[in-house]
Structure formats: C-alpha cells, structure tokens
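Next up is one chain by itself, shown in structure tokens, the form predicted alone.
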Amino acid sequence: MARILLLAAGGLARETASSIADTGDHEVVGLLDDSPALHGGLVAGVRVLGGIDLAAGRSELLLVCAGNGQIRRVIVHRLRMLGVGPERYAGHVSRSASRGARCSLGPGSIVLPGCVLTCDVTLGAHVVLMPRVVLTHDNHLGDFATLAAGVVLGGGTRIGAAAYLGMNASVRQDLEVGDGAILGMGAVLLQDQPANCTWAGNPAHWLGPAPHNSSDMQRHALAGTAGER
C-alpha cells in the first residue's frame, strides 16, 4: 500500500480520498494545498500539511485533485519545475470501476466509483473520471481531460488534452473533441468539437470560447493560487 499526498483541498480530493478508503489500494497521509486559512486544519479527516510546493521535499507519492484539468496541468508543471518527474505521481481506480481488457491509465489518472471501461480504453497522465462515467471500445483520452459524472462516450471517440465534459454529456461514436474544449451538461455531440470552445445542447452546438483557458487563469495557478475545486 503505497503513501499518498492529494494536492488541492477541494472536493475532488475529499471524493478521492473516499474512494481510496473505500477501496484500500493507498494510504492518504496528507493534504497540500496553496491556501494559507486550510494549513495545519482537516479536510475529509486528513491533515492539510502546508503547500503544493512541499511536495518536492518530500517522498510520497502524489495525486493532483484539482477539479480542472488546466489547472492540474499548471501544477504539474509547476512541480516538474522543481525536479518532481512523473514516477511520483500515483493513479487511482475504485474497486466498484469496472476495467475490462487492454485499458490503460496514465500517471496521475483518478477513477471514481461506478466508472465503466470497457475494453481498448486508453487513458492519459492525470485524467480525472467523475462517478458513473461509461467509456467504450477504442476511446482515448488525452492528458488532463476531465469527464463530469454520468458522460458516456460512444465508440472510437477521441477527448482533447484538458476538455472537460459535463455531467451526463454523451458523445456519438468515432468523433473527436479538441483539446481544452468544453462541452456543457446534458449536451449531445453529433459533430466533432473543435478546441478552445464551448458548446452546449441536443444536437451540441457552438456557443463561444472556452473560458478556462484564459492567460489569467494560467498566472494565477502558476503563482499557487491552484486550489481550484
């Protein structure tokens, strides 16, 4: 059983660090986050230890729990910048997921319960999996994706590096969504999405810019304010 930090104290770390009592495949031994009022407190019974930072001193392995796969790719990179390779980055898949042949996970990659893969599926580093999502044959996820409970992904499909899905978004199968795209909760995607946009509705359609892949939002997470939820 391995020791584990979750960087981000907000609610994606309280769900994983649930999932990982419940499933027992590592030991949480504390909390990093960047701001100061959680230092030293409880979040979900674990210790906060201090900040995101700390984890280059020291020797556990690592799940980045930010909510947002911006800025999970910010603190990743933050810490790659302070000699932290991927070899310590930890990945978790509940015990109620179902993984069926030839799927893979890369590092940091976070599996809540009720997740379905069911064969060929190819996971990136730090994917985040929210409850109940149904990934089918062939579909690839690229690095930070991020898919909100309930998306169901038809055979085939391609995610972009840091899209996000909303909550019970499905998308036909051998369609491709570009990196950093939004889709909206509920939205049904009969076309492919280009990146760096947001679309939304049955059929899904455009509706701007992606919003989370402003320059401030990059500053602020590379100065530590990274506890995005």
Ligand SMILES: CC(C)(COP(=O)(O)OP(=O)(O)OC[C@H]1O[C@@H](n2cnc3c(N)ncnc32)[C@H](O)[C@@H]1OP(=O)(O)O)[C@@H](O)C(=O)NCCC(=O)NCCS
Second form
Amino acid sequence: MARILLLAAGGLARETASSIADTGDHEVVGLLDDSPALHGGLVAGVRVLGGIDLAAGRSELLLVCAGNGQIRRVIVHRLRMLGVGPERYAGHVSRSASRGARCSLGPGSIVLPGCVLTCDVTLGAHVVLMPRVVLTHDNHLGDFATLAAGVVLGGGTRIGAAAYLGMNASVRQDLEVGDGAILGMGAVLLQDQPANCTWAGNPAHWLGPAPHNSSDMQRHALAGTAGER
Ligand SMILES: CC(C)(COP(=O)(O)OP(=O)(O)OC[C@H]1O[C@@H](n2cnc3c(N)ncnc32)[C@H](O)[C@@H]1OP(=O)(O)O)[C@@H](O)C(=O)NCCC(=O)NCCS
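Given the form predicted alone above, I would also like to look at the protein as it appears in the form predicted together with this ligand.
Shown next: the complete complex, the earlier chain at its head.
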C-alpha cells in the first residue's frame, strides 16, 4: 500500500484520512501543516510531522487537503519551487463513490464518499469533490476547483480553475462557471457565471467580487494553513 502525507491539517484532511482508511488505497503516515502549534501533536490520530516544506525532502506521495482551492494552488506552487513535481501527488476516490466510463482525475484530486460521476467527466489537478456531489456527462472541472457537499451539475457544464461551489448548488446543463468564481450554497444557476465574482440565490445573481482572491488570502496561505476548513 503506498504511503501518503496529507498537507494542511484541517477538516478536509480529517475527512480525507477517514475516506482513505475506509477505501484502503493508501497508508496515511503523517500530516504537514505550517502552524507550529500543531507540530508533534495528533490530528484524528495522525501525527503532524512539521511544516509543509518538509514534503520536498521526503519520498511519500502527497495530497493537499486545504478546503480552499486558491490555497491549494499556492501550496502546490510553493512546493513546485522546491522541486516537487506532479508525479508526487496521489489521487483519492472514496470506495463509495461511483465513477462511470471515461471519467478521469488529475493528480491531487480528492473525491469523498457518495459522489457520482456518471460518464465522460474530466477533473483537473487538485480538484476536491465533497460528499454526494453529482457530476453528469461531459462535465469539465478546472484545476483546484472545489465543489461542496451536494452540488449537482447538469450535462456539459464547465467549472473554471479554483472556482468554489457551495453546498447543494445546482447548475443548469451546458453552462460555464468562470475561473475563481464563488457560487453560494443552495444557488440555482441559470446563466453563465463570470470569473472572480460571487453569485448566490434562486435564480443565482451577482453578490460581489470573489473575496478569496484577496492578497490577505494569499498571505495566509503562505504563512500557514491551520484551520482551513
Ligand atoms: C455566498 C457566500 C460565499 C457569501 O458569503 P459572504 O460574502 O460572507 O456574504 P454574507 O453572509 O455577508 O451575505 C451577503 C448577502 O448575501 C446573502 N447570501 C449569502 N449567502 C447566500 C446564499 N447562499 N444564498 C442566498 N443569499 C445569500 C445574505 O443574506 C446577504 O444578503 P443581504 O445583503 O440582503 O443581507 C456564502 O454565504 C456561501 O454560500 N458560502 C458557501 C458555504 C458552503 O457551502 N460551505 C461548505 C463548507 S464545507
């Protein structure tokens, strides 16, 4: 069984560790997180070995478990600068997820329990699907996209890089959600959503710019990742 380290010791890491234990596809041998307060302690029974940069000097496979795709992107970029290439990243698909014909996952992607990918679905790298997401024919999700629990996409929908769709959002078939966009929980999206803005409601409408693109978020990602989801 391949050994794996989970990066960013928040809620998604605990969920992913639980799903990996149930599936039995990897052995989680430690967590890495930039919060010194966590170092040496246990999170969900797994030891926090040190900061994220330690990954560069080790040999295990890696999974970045920050719940926010923008933060996953910053971590992957930072490790790339330290020589960590795409071949170091594992993927994880829960035992209870259903993955139909011609569905593909990029490196670092995580599919939690109860998700359904019907057929011809493409996930980029470091995509996260939380429990019970339903993806249908010809969906395409860009790198670092995050779909919270219960999201449903109609056929032919395209989700941009690092977009975030909140719990139980629904997207009509053949629509596009732009890069870095946020769609609120419970939204019903009836038209294309532009990049880098927040929409919510039924029908979904503009609420404001997407705050997760702020320089504060980037600073937070570079300084530490504890508490991310
Ligand atoms: C859409 C969202 C990102 C907005 O967050 P925010 O920028 O902090 O917005 P606020 O809470 O300040 O609300 C701003 C306005 O939008 C409304 N609003 C917020 N979320 C909404 C939603 N999902 N649907 C409809 N209206 C919403 C608020 O009622 C408020 O309206 P008002 O100005 O008339 O009072 C957030 O509410 C959301 O849905 N996040 C996803 C949560 C989720 O799925 N988490 C999963 C964790 S695993």
